[in-house]
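Only one chain is given next, in structure tokens, and it is the form predicted on its own.
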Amino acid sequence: MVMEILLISECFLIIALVVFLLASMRIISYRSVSMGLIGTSSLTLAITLVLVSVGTMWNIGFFKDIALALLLLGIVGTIAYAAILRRA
């Protein structure tokens, strides 16, 4: 019974993250640079959370490494891009 509730909640989480991914894609498509930065940061976060939840559901061994690398590269890329835009 407990495992069924956990599986249902994980499936609901993945569905909510897919909706969040679609919203992030919509935010990226705005013409403002700041909205693009916000959208790419949220897209990176959503993809990382999807990797973690799917990896937990199907016992994939290397999902944490990929998710951590993606998260760190997304943050560093966003900060670097914002710094370049600040100079211009």
Contents of the next structure:
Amino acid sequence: MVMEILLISECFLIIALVVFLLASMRIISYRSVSMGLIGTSSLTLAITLVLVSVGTMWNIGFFKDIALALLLLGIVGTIAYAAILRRA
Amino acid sequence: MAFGLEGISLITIIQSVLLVISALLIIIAAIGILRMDNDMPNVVYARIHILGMVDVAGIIAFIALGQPLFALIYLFLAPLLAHALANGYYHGEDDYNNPVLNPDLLIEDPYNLNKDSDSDSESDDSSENISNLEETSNLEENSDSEEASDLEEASDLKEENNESAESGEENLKDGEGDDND
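After the form predicted on its own, can we look at the form predicted together with its partner chain?
Let's see the whole complex now, leading with the same chain.
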């Protein structure tokens, strides 16, 4: 019972993140560059959360490392591309 | 502990509640993003604003999953990201608010940037308007004493106009006759 309530809530979070992944993919499919950037940043956050939650559920260590690298590099890359969009 | 939660630590319950709250926030944000009309003005800023709620939900989820480093990093990077996206969109693609990309937004000229090109015509118009205003003010001041003379002048002007109109009609008739010849 101790693990079940946490496991159920993590599964609920993963389902919500899958829904949000679909929504962010819909945002990416718009034609403008800024909408693509917004969708990419939200997709990065969603994948990071999925990796962390899955790594916590099944005790997979390197998922957290991948999630950390994805979080840092994804956000920094999005900020850099937004700066390029500003100057273009 | 009551409600069938015996043997469960308080930390686990708080973690579960935080995860459920963050999941609900994420679902609400996803529905809000998909329901938003694309033809609405400033829809990009609205979507960035909605994603701010997802950022907060992600920070809550990171804390509940026992990853405070992720939460701290994202707490500092999320506002930078949102501001960079909004700034890039404003200077790069925003035709609705940015007057550089859409010069039709400059309806008025608050700094008189086009002063040199329109200065001559504006000055002539303004001097004419001022002289007209002075004339009307003088007429109003002297209107009481000169009402009778004005009426006589008006009647004379009407007679002259009638005579000139009749002569003009006769000239037109003559001209039409010449053209026909």
